[in-house]
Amino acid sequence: MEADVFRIGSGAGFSGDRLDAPGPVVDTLIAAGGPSAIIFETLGERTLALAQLARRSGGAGWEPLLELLLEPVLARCVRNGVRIIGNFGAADPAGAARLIAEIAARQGVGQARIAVVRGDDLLESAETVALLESVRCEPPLDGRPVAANLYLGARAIAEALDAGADIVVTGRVADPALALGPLVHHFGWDWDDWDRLAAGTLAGHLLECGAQVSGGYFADPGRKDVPDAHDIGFPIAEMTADGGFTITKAAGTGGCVTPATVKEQILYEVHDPAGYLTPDVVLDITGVTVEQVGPDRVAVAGARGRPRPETLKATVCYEGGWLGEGEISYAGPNAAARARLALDVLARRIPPGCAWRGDIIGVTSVFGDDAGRRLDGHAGAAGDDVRVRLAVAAPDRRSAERGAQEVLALYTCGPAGGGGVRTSVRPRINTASAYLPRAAVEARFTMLETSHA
């Protein structure tokens, strides 16, 4: 007989995921019998900002492709039992979990109930706006915020699910908190057992960036070959009791899980292995074990927690300008010759006051610098076939447009052969970060009301 197992899979690893990747892992849990909840992770740093932005001007405030991603596997979630934890809810948790509902009516399923996790956006209330301007942010602000939220952690999740909820849609959470809220809430482990609490948080965390720890980023053609990477698996984490758990993958996909995959994604984005912060406790990972133990499977253990911080983090996206941008292509003989000249013309007519910085892709570009110094020194074979970018950053949407036209203006009056220009002049968002004292917070969650049951 199968001990307690608690199943979880990824349905996305960002905003833009694979739309397909969700449906494989439905019919896994699903055959695979007992409890289970699939998780997904479409928040990036800048991406709650963007949702504000669309809010403000009349769009949805919650991830564009929130009814592609759930279409395909919400009735079968419901009627199966696999819960759904999502952050799709973005800069408008409320808005999403009502379209999640019309979905759910439409598909036969509307007797789901919906709960929704607020207290992390921080420009919602004065209360809370008055509370962000007692701290400090890194750095200072010197432009209007447009969105302020913490990290929250996986308490007000479980408690959700605690009170029956089918679907659970947040805001802004930290990423394994997706993952440790239903486990919290499944097996019953206290908000002070720390070493259940790490594994719960590892687990989410390798599960929080989808395809990653299957094979995705591993993939290295020759050195880290992955099998069937068109058709890659997204991964599921089978959690026991003690803490102990395994992470596969979704059956009959492409991809790979080996203890390479999972130490590689263990590591990704912890900047101090001994004290990896989270909302809900604070994971060391030093001691910890992988063990392959069947074909894309391996057994994870040893993480150890330490108590949580007494404050919880925010991230604060402000108005930075505006972003002017322009690319053009030169191929065939001294082409990387005529690129260097053409971003000589751009650099002499860049608008006074803008700070610029022009990239050779085919030359050098991703190990460029904003100074240009990589480029200037760079004496290696000039390529036959590149394209000149150029980035300006303006005080004014005007300037950025002159930025970027310059590029087109190149047709003519720059260098020959010149062809393919694509510009563009956007908002440009920075970020801060800050710290809140933990118990000034209220994290809280409400069950949506439908009429759809």
The other form holds:
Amino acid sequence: MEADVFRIGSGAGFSGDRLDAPGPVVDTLIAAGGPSAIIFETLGERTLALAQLARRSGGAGWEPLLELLLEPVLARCVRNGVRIIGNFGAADPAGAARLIAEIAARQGVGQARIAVVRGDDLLESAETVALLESVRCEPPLDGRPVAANLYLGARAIAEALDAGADIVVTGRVADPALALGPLVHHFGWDWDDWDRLAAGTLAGHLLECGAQVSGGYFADPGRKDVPDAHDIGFPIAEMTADGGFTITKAAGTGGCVTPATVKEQILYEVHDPAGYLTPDVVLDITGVTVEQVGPDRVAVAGARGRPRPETLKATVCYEGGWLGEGEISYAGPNAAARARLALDVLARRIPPGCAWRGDIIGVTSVFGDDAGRRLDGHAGAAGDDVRVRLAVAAPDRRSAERGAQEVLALYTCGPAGGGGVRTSVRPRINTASAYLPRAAVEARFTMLETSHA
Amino acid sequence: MPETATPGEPSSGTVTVPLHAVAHARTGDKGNRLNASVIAFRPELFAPLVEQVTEDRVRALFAHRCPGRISRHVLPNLGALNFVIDDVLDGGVNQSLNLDGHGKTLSFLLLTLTVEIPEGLLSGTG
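Now that you have shown the form predicted on its own, what about the form predicted in complex with its partner chain?
Every chain and every other molecule in the complex is listed next, the one we just looked at coming first.
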């Protein structure tokens, strides 16, 4: 008989991920037969602020793709005991839970128990707003807060599963907590068993970006080739009670799981490898080893943990003015010189009070800097098909529109042969961090009451 | 400091190659702070990376971004270095006007650094 293994698959690594990815993961989990869960990570730093704005203007405050993500897999998961945990609740976890209940009822699994994790939203009550105002934000806020959310830990998720939830809907939680919650629920690890919490957190860290550990965001032709890159399978972690685990991926899919793919993701967004801070544990990956133990199977061992921090991190999103952008192409003889002239013209016509940046795509754009030092350093570079890009940060919408409009005006007033203008204007959201005392915050779950229960 | 180099130019049994020939990399962002891993393709290529891919050389490569503090973490188990580079994201993804405010493409800027590798180690790379 197989040792006690708990499998966790990834169904999404960000808002906008592939909608056909969860299916093969769920198929694989069901075929394996043991206890399992699938996690959906759909909240970037700003996603939650966008959801708040959508909610305030009468739209949905949850992940916009929620229905499309869950419809193909929900009934199979409920019928086969594959727990679903997702932060797709975004700014309105209760609303998302009601939507999931509707889908479940429609699909004949209305008996599914859905839990909602609350406590992350600091703008929800006067008490938490006051709490937020009592601490320092870095950088200091210079706009109206749109969203302020704590990164909650895994505990409320584990408790919801203990209480019998089939589906757990959260807003902001630390990404790895989506995996650590079901692991603690299954194995009964203590909340001060730091090394096991560290192992579960590392597994969650490896799963939280979806395909980034299974051949996505990895291919570099001739150096790092990825089979069937159009159909990369999303990852699955197989955890044992002692905290050892293997990373693999959905059966019958493209992509690859190798020590190289796993190493890239271990260090992704990590600063001090000896002290990766999460709400549940401080993770030390300096002793971690990876070993290929089969095709698309990599064993990961050696995570160590230290007691969790006494503070919880919050991300505060605030209004940050407006962004206007415009692009225009120049091609053929002397194209780069005409593009530089266009930028010179634009520089003299930027609306007052606006910060701006000019790039020449095809000479230097993303490697460059806002001040244009790298572009100046490539003065002699010639391209025969280049694109000028202007970005204008403005305090108000009108100035952002004027900045973008200047690119459009190059059609008749700019250098010869410019074409293909595109412009856009949108509000900006800035972010700041704050740290709140853990004891002042209450993370909790409630079970959704449905008429089908 | 050259950002690119052509392979070749052997001197005393070593070959100068871009880091791209011997290592892979991935960047991540938090606010205005970039992290960049550099991972040797094979264990025997790690020592030259530790020796040559230094904080000073990374600072020179990112000079146009005016980096603040740079720290380098060495992970022998993974054959990897992890750089943490402050203040190179023009304010971070939300504040920056860069098309790539995350700095996701900067892993491949890092891979343009050159390193000298003993000739015998280069065969079979990648």
